[in-house]
Partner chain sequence: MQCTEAQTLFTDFADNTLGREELHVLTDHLLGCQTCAKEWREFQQILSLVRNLETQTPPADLLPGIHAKLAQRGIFDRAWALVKSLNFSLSIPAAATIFTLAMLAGFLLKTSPLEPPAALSSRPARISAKSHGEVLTPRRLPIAPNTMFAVSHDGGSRNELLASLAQTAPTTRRPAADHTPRLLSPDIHVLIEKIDHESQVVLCREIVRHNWQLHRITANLFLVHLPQAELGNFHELLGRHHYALAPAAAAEARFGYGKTVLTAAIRFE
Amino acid sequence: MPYQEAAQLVRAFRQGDQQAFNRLVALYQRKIYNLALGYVKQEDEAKDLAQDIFVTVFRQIDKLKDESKFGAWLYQLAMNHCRNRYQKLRRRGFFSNQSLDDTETGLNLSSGATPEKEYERQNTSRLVREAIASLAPAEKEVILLRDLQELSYEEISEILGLPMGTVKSKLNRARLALKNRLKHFL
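In the form predicted in complex with the partner chain, let's see this chain only.
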């Protein structure tokens, strides 16, 4: 179980095992990087943001009371970092300077895919990511945590500090908003 593994690694790290921290990063870096990417949309910013999140983990691990709650604690830290970075970037006009073309990447053909189909697939993924990124922060957070990070309602409720009913209603509003932005592409 990842939670048990994480708890063991946290314990080892607290006892001075630096390698345990590296393994914790390896365990969560994909999730945290993609969470950051969903929030700020730009890869370099997402990398910097993910690094800052893990730096905070390193420095504040002693503040974690229950080792078995590391995942929720990490996501809380990550969401705080994402919100702060998002506000900072927005004040600088970072998002208004980005156009749809900025995030367009080269065509990466997976084995057996035709260029047309692969282009269509990648284009759809790009549009969906764009639409998620354009949601209001509160809507974006529940979509990222539930549909991309695949966390349970209980976990999201704990991370965001909201009652479960509120999480569900926020998620429903967020999904409807996303549908309205994307239905022209269906």
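Okay, that was the form predicted in complex with the partner chain. Show me the form predicted alone next.
Nothing else is written out below except the one chain.
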């Protein structure tokens, strides 16, 4: 992420430039949506969650002390929202009642792919998502931030408030746990 650009946009928004906030959202919306999707596993729910996150950013951006730390602040806020929404949905039984007409169960053939190959790809993707979802929350978070969000160790350290060595060891343990869950299927 272009952190200087984000800091400039935060400054501009604080000075009354409403378009600056729209540009901030555009800069981060895909990453925040993907993070939300990693937690809630359903596109519509992830879109709602991402929107809620940006509404909170809009309302609380004055609490951000250092504009250059916007990315870390945003991810901390997003992680808290994701954890809370996940717990709320889990209590309601949301994850045990996934619809059979879920878009992930349908076949969307990419050019040149056979139905068998596409089914295999989707099945593998589903197994990996389920395995990630079954990890302990701390393990899931470092996997989502590093391997899916592609954040640096430094960024993850700042977001989670952990020393970099701890982040690396947690990531190693999380990857081993994920590997153990997947070895029977892949």
